[in-house]
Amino acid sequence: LDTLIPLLRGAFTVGAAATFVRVYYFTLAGERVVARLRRNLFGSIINQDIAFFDKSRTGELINRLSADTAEMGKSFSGLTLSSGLRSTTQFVCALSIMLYLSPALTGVMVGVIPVGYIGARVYGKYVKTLSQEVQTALSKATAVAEERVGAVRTVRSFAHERREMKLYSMEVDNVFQLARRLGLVSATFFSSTTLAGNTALLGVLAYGAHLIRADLITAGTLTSFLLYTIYVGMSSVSMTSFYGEVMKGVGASTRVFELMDRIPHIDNVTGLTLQNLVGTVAFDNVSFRYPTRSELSIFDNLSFKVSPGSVLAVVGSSGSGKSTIASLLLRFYDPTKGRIVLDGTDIRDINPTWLRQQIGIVSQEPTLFAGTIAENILYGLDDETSDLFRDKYPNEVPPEVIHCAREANAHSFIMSFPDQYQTFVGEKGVSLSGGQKQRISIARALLKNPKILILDEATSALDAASEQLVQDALDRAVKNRTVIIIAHRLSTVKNADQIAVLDNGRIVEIGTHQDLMSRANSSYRQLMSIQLGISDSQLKQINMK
């Protein structure tokens, strides 16, 4: 005993060390796989074409990125895999020893294995399918929550909290019902396998007693065999649980890999880069239908040209497709017919990433990220330049940022904040006014220093005072750039070099403000008359003055 105790102590210490190594390294390997999976999945999502996002709900994509990958991580984690490996090894070793002790008793014991195997296959297939349904239902619930929380001000203004709670509860109930079915199936399967294993154990005990009476084995052999039978039973239960967890992960992985394997229709990384870009833009007989609304034609043989350094204003009634021009020029979509040309080159032959770096856009409702003002302005830079700025100005605001903020009439209100350029703007810039967000958006576009600038209803949602500040900033921003203004306000478009009137998917007339106002039955003059709320004759008199 004096010799045995130190040996056992050493064996237990080695066992504990082995357990530490097994758990730590298996867990580390599993988490690395999940982290790589999440990075690759996010990369696949962020590089999809815009048409994909038109038909996908943000909450569902977030669910795949979080819940589905978490389920995969749980199923294929180091602890799960190591437990499965340990149970399999234990099962094989114990079964081998049982076969050595008594082949006859082993035959009785393994008689239940085919039944368990068939049951496990059926159970695994059902769990895989049901797991996919659970993840789909959970993604719908996540989508509802994400959408309603993101629009909480609208929900609150209409006092629809109770309605949204009811809607979310319905989605959660769907998840619960599917989870209940999964729990029922799991309970049935595990209780059946437990019953089958115990029945096999009773069979071994009864047959073993018969073999003892026949002097074919000893009581000690039967006792040892029963102990190993318990090991086999415990291992079988662990292996079954492992198989069920793996099938859940496989169900979740189907949704993940489906998204990762999706190839975007517009490749963002291949194509030409133009040297010495001039900035000539032309739409050549462009026809277009949105992929999600293929029955509705937006453009039908649309053609126009913008010369380098000139300003084209596009006006038209609501829904005429004005903003779609910006989406096509940025190559968010490809035309169904015709082509869009930049300096004589079809933009489908140009590298989309390079193309978008040459185009700045200021939209009606600019999107700011939940960061500081300086970070949002710096977002206008490409990755390489941004890294250079970060290294050069690690603890201060780059002077280029301040210069662009001044040009955008934003510097004065930024400096009025206690934290100035380090002011946190909140999610989507919620802590700033519309005019302030718009001017930061202009500063961001100016820092990008694009050759082509798109102003998409940039002042339409502002009050008179904010509009004047933003308009002054825009007047400075358009200098020495090819500019496309999408607007309807007279004050915004009247000074453009050319004004194109868009109607029924085509340019119906084009010219200067004075030229269009002087034409008889001018569509442009009718739009201005409706906007100002005066008769055509009154508008004509004002224009003559």
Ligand SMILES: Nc1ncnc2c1ncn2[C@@H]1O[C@H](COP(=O)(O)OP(=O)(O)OP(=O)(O)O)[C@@H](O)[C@H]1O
Contents of the next structure:
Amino acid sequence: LDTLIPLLRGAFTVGAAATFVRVYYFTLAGERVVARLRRNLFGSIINQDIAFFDKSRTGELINRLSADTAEMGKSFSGLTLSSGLRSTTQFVCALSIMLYLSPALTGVMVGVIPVGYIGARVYGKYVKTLSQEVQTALSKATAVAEERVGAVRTVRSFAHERREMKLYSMEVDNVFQLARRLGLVSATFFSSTTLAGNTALLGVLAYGAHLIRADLITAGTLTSFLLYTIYVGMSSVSMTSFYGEVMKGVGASTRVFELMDRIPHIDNVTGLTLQNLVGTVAFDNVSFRYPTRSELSIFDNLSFKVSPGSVLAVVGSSGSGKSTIASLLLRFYDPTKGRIVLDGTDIRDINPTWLRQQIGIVSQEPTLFAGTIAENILYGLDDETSDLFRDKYPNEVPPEVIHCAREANAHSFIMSFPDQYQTFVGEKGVSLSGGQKQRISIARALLKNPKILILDEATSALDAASEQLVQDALDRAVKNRTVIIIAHRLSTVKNADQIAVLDNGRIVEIGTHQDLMSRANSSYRQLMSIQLGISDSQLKQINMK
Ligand SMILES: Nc1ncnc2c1ncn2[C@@H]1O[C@H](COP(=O)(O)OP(=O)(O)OP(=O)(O)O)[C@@H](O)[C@H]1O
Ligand SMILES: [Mg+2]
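To complete the pair, please output the form predicted in complex with the named molecule; the form predicted alone was given just before.
To see the whole picture, the full complex is given below, headed by that same chain.
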């Protein structure tokens, strides 16, 4: 005993170390796979074309990114695989020993194997489809939760908490029902295979007794044979549950790979980059329909040209397609007919990433990211310049950022916050006012210093005084740039080099403010008079003065 105990202690220590290594490294391998899957999937999602996002729900995508990949990780993790491998080895070894002990008895056992095999195949197929359905239902539930929680202010203001709870609970119930079916299928499968296995065991017992009576085997052989039978039974149960796990993973992976392999229609990285960009923008007989609403024509042979360094103002009633012009220029979508040309080159031939780097946009609904004000303004820079700034100003706000904030008339309100440029803006910038968000978004666009600037209702949320200040800055900013201004207010568009009036998918009038004002039956004058709340003739008179 004195020698045995240290020996055993040594053996146990080695065993523990081996278990540690096995669990740790197999878990690590599984988690690595999940991390890689998530990275690749996110890369694929973020590179999809905008049309894809028009019809996808954020929550569903998030669900694939988190839950589906986790499910895959669980099934393909090293631990599952290693236990699958272990049970397969056990199964084969035990079966070989049984064959050695008594081929005749093994024959009785082997009879169940095809039954088990067919059962497992059918079960596997069910598990695969069902788990896919569970994941789809789950992603619907996530989509509801994401949207409703994201818009909690709207939910609260309509006092619809109960309605949302009911909606979510319905979605969760769908998941539950599917999971229940999955449970039912598993229970049926495992109970019937256990029954089949035990029946075979009884068969072995009966036949074994017969063989003993005939003196063909000894009682000892039968006993050990039975032990191995139980062993085989146990390992086949764990083999099939391993198979079920893998099938679940296959179900989830279908959804992940479907998304990962989706090739966007607009490839973000291939195409020309233009040397010495001048900035002539032209729409050449552009017709356009949104892919998600292809029966509605937005533009029908729309043509216009903006010379470098000049300002085009686009006016028109709500829904006439003003913001769509910006989306097309940024190549979020391709026109259904005609072409958009930059310095004589069709933008479909230009590298979209490069193209978008040349365009600064202040969009109608400026979106900020959770982070500080400084970070949000710095978002305007490309990667290289960003790194340059980070090296140059590791611990302070770059003076360029402050300069652009001043230009956007944002500096003073930023300085009035206790944390100044390090103020957190909250998710999507919720902790700022509409006008403040707008001014930060202007600063962000100015910092980018783009050749082409698009201002989509950029000052709509500002009061008259702030607007005037920002307007002055923008008037300075438009120098040496091609600018497209979308605006309703007369004060903003009046000084543009050209004003285009958009109606019914076409430009109905284009010219300078003076031109359009003096035309007979001018729709521009009509738009403006409605806005100013005065009659057409009054406006005509004011303009004459
Ligand atoms: N992503 C989209 N998918 C489908 N249809 C869209 C999409 N975005 C806009 N539309 C439709 O295209 C038309 C033009 O929209 P757009 O946003 O360009 O109008 P707008 O002139 O900017 O209006 P507003 O002055 O209200 O901002 C509208 O009828 C709108 O419903
Ligand atoms: Mg718009």
